[in-house]
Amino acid sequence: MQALTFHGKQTISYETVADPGIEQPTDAIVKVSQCSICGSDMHPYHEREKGLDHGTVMGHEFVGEVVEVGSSVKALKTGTQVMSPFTISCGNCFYCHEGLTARCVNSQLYGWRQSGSGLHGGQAELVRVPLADSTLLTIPDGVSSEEAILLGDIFSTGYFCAANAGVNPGGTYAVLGCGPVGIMAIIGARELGAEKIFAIDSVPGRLSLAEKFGATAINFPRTNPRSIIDEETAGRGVDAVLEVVGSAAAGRSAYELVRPGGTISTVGVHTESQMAFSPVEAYDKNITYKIGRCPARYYMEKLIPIVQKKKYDLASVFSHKMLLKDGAEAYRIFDKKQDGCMKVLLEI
């Protein structure tokens, strides 16, 4: 099959690799129809996260058709159109029952192989899905393939960020970073009743999209976000910050913008070795800090009805559609944000 594979820092190849096969009776093989590049793919791409084996198939956002199932798979059959969260999960362990499917005892992330073990990703013609019955979901009526891809990662992640922030109708909130996950966090906050949401970024196109989804845009290199927020909150700061960037600068900004007794909800993938603020600073502000990987499999089912209502044009975050064979160039465009690139959908 053809796939996009990792070969070192900022080096993605479109090449022929071995087709995946059934390895365990709980496996399924999915023929991928569409996949996409995620912001978190940039961490191994730039080797901010190190250890990824060369030759690993990239990507964790995909949809497609089941073409083969293991002998123990009962809920799926060949020909079923399916979507997947970005990690697999068993559905039976303590963490799965708690709704924390991202920390399933059998969890693995697509597109991460290290020292010869792990899962290949979905930026390929075929992908092997372990624990298929409890991982994959049939794409329901009223959900497009693009929306299904978003359910499997960034819509679930954005909503999770808003839920962890404790968003409610009476609060004032700030979203740090208006890339695809930030836009989904704005939508999540709106679904939870937020009326006052500040969207903070430096890219005009992203801020314009945030405004379309009901946020008040702040271009932080041009305007001091704290001065605007102080005017709206009598100098307190926001009730919660939804931080989706995953950098030390964003972490520090979140601390500076949140009010005493407020919450910082972080879903950005952090790779730095220490917090952006000290325990003393957190103590002195009575901060609640919530961070971690989204349990996407849990949230996907909860969010399907929102997608089916077509309240939001979720697929508008896809700024570019390209072919898988042009994936190396797609990575470069996405990385450099060329041509206003927000998110790339790859067609097989």
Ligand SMILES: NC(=O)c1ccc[n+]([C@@H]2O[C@H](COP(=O)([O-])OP(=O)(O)OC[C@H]3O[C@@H](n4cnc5c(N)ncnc54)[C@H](O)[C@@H]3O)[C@@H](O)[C@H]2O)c1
Second form
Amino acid sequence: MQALTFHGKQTISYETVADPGIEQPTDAIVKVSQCSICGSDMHPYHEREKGLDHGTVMGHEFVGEVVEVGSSVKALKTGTQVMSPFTISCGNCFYCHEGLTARCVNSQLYGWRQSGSGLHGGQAELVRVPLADSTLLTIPDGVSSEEAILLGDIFSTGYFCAANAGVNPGGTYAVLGCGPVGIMAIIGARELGAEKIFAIDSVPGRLSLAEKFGATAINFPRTNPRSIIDEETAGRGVDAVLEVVGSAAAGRSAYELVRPGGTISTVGVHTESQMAFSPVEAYDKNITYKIGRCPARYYMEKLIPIVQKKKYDLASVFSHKMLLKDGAEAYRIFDKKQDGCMKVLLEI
Ligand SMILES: NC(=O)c1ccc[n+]([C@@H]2O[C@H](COP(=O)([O-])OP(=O)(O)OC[C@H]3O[C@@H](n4cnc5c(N)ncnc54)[C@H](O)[C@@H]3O)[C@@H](O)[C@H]2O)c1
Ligand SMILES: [Zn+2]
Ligand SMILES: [Zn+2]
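Can you give me the structure for the form predicted in complex with this ligand, which would complement the form predicted alone we have just seen?
Everything in the complex follows now, all chains and molecules, and the chain you saw is the first one.
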């Protein structure tokens, strides 16, 4: 089959690799129809996350059709159109029962292979899905394949960020970073009733999209977010910051913008080795800090009805549609935010 594979820093190849096959009776093989590039793919791409084996098939956002199932797969049949969370999960362990499917004891992330083991990704014609019955979901009526891809990662992640922030109708919030996940966090916050949301970024096109979804845009560093937020909150700061970047600078801004007793909720993947604020700084502001990988399998089921209502044009985050064969170029365009690139959908 053809796939996008990793070959070192900023090097993605479209090449022929072996077709995946059933390895365990609980596996399924999915023929991918569409997949997408995530901000998270940029961490191994730039080797901020190190250790990814060369030759690994990239990507963890895809939809497609089940074309083969292992002997113990019960819920899925060949021909079913499916969506997938970005990690696999067993549905049976303590964490799966708690709704923390991202920390399932059998969890694996698509597109992460290290020292010869792990799971290939979904930016390919075919993908092997272990624990298929408890991982995959049939794409329900009223959910487009683009929306199904977003449910599998970034809509779930944005909503999770808002839920962790304790968003409620009366509060004032700041979303740091208006990339695709930040936009989904704004939508998640809206869905949880938030009316006052400040959206902070430096990319005008991204701020415009944030405004379209009801946030008040602040273009930093042109404008100092703190001064605007102070005016709205009698100098206190926001009740919660939704930090959707994953850098030391953003971590520090989150600390500066949150009020005493407030919450910092971050889904940004932080690859630096230290927190952006010290224990005593956290103490002195009575801060609650929530961080981590989204349990997408848990959230996607819960969020299906929101998608079916079509209240938000979720798919508008896809600024570019390209072919899988042009994937290496798609990575470059996405990385450089060329031509206003927000998120790339790859058709097989
Ligand atoms: N926790 C999870 O489960 C999970 C899931 C998906 C993605 N992520 C992570 O979420 C983060 C965002 O993903 P994305 O696809 O939207 O990425 P992105 O890179 O497209 O967006 C990040 C945005 O933040 C802005 N930004 C950079 N520095 C900033 C700062 N100091 N203050 C405010 N804004 C700043 C950038 O201009 C950009 O628009 C990434 O770290 C990604 O890995 C986490
Ligand atoms: Zn992703
Ligand atoms: Zn589990």
